[in-house]
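In structure tokens, the next block holds one chain alone, the form predicted alone.
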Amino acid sequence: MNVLHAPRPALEGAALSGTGHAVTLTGITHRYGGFVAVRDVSLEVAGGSLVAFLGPSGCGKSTLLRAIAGFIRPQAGSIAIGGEVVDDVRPNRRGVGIVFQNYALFPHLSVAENVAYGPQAQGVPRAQVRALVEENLRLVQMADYAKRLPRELSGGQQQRVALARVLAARPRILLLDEPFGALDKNLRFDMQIEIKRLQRELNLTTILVTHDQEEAMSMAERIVVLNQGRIEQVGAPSDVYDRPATLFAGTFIGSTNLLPARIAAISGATTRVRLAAGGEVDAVAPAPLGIGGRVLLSVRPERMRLVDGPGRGRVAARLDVSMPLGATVVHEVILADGLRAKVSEPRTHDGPAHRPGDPVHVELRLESGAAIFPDGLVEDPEQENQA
């Protein structure tokens, strides 16, 4: 039996309530000296959901996490957990549990003693502490390791213990601060699955901080893309990937090709663009500028394919490199304007149809949507001449 789905014992006060407490951030701003780490961030995290704060180093995601935990007090704004404003509530009174990248286990305490630490500090009776330890070690499949010290465990086992220790304290909110960074790829994936199962089973509101886009895409129900202390986009992983709201969101998440173009025509929701590399394509996307405006057409590699001949929606190119990656092959092509683009296709067993150096055409398949952004160049020719 998979212990993650085994029925939990009816322990008074031992199990998580599973009520799914919401987290509300309103106008959060925080500075470190003259540096603004978070700038006027407002966000609602639904109760029982798993949300990822995603962005590069210095984007403000860890500052937001520490503010929710109560480790820092923002200079402006307010934080509520389960409808209760917690701005003046100490960290140990907020009902927030946090798992760090380094796990932060007590090295001199056994696994069982580490897990018991939180409930004991809360004054939970000894019999209930023992029941909490047993229950949560079963949940993370570490019941057989109760007497071991942290140094006798692998990285993945230490992470399971760190998670059990947090859950034993019966938090209202679970915060995960880059929790998988120290694990190898296969173990990281296993732990991602484990945490997601536990989160759903316990209906525990969870916020994951990560710079790993694949991690956020695979685990979260919603992704909050952060950049320079501001929210760039909030949405389901598929929405953020397929319909990025900003150029930053489109380029930070996944791989994309940015193709210079000009707007040739606009008809309802369809924008026709004339590519600098030659040819025109119709994109189901709103035009950010009027006719003639310079734009960047963002096209994911899997929305492009190599074809033999010219045609509508196709661009001439030369195949430079092909790299097989398991079930897919990634080609790098050189377009007519000298720009390089990546094309991702399913790998076939018939051998390559095209070889490096071959002239090819690239077909853009944009019927399910595309992203179009202003390219940031000066639009006025007189200004260009003066620049």
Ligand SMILES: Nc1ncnc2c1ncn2[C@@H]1O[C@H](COP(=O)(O)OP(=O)(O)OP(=O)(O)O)[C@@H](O)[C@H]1O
The other form holds:
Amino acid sequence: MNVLHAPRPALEGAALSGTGHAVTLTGITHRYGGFVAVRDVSLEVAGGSLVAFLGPSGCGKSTLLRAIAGFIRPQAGSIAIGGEVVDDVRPNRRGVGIVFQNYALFPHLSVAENVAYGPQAQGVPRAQVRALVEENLRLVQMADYAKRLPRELSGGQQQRVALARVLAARPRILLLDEPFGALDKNLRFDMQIEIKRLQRELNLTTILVTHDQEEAMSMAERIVVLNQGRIEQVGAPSDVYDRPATLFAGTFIGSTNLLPARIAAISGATTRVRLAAGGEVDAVAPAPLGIGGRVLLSVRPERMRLVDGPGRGRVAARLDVSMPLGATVVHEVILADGLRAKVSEPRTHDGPAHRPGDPVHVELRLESGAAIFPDGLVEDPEQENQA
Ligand SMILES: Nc1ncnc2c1ncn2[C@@H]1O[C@H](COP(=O)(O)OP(=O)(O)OP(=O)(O)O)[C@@H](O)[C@H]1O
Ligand SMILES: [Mg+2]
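Pass me the form predicted together with the named molecule as well; I've looked at the form predicted alone already.
All chains and molecules follow, beginning with the one already shown.
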């Protein structure tokens, strides 16, 4: 985990004083040469909240983070921290602590000396440095390891120390760029809980960059979905999951079935669609669409069930494969139009009700779980990204 200190200019108050500074991005655009990496991003991160930047590799997550930290200066737009515009403020004056992946602690310094490094560089009096070291090692549950060298710690312990090192500089904002990448699953989970606890305890505005949608869903109060340098959606995890604003947001987060359909009727906010595979269902359209228009109905696997007979909201299919995954079973079915779809059901102890090859019906349970998007909107990423 790479750690850089960008300490606050002044050190006043208690080490654990609540912070809760908001971050405001207004019209941020950044190009590398002719390539637009971040395009007109505006965003308000509420003070004390944990927000995740989520998107595929190359979508501009790190670029945005580096702009907030002050390591790059965007060609357009403005950034404010705690209501103060910081466009002309140097990185080490922004009060931002940033933690990267894959960077070791100072190997020749003990745990305590590593954590003391930031406050010492800020000229904090020695007694206060000692208090900061103790306080922050205790926060990350590493107080018993103060005298050890980094090579005498496990990977997860090193990361906790790295976090303490950033926190000891008392940042106003904590930026985390894929900080758990090098950890195995269990350690990763421990660190996620640790960060969440610290963020709450310190009321520390935290921005977490990740391409792991589960990590974003479980940790963040709000998720910012990014694609090709643009914001696709900002919302609470459940909003983004249940009501994706765009086809990209719907498919990047969670898994979903995209079923071709046409608009059959519209009444108020409800749009009835006729599936190419047969059957009609009611769905939610993020944008107005015309009757007869071709759409894709996005249905999460857990919004579908295998049933025996035909009926309203049911589609004829054939069961191809069933895969038990612990608490759930995922079935792959072939619908009447030849397309494959995934159905996820809780696993029962009665054993499988249907066998591969059986004719079945799939029931769509769309209370809040389906959205429709215009079909045939294929973006050309090359053209999109030319300045
Ligand atoms: N210094 C640079 N010069 C030229 N292009 C760059 C530079 N840094 C990043 N880019 C490009 O800008 C785009 C955004 O990069 P960025 O590092 O922000 O992506 P990211 O979302 O953090 O991706 P990842 O998940 O892989 O870390 C990418 O297409 C990348 O190739
Ligand atoms: Mg990155």
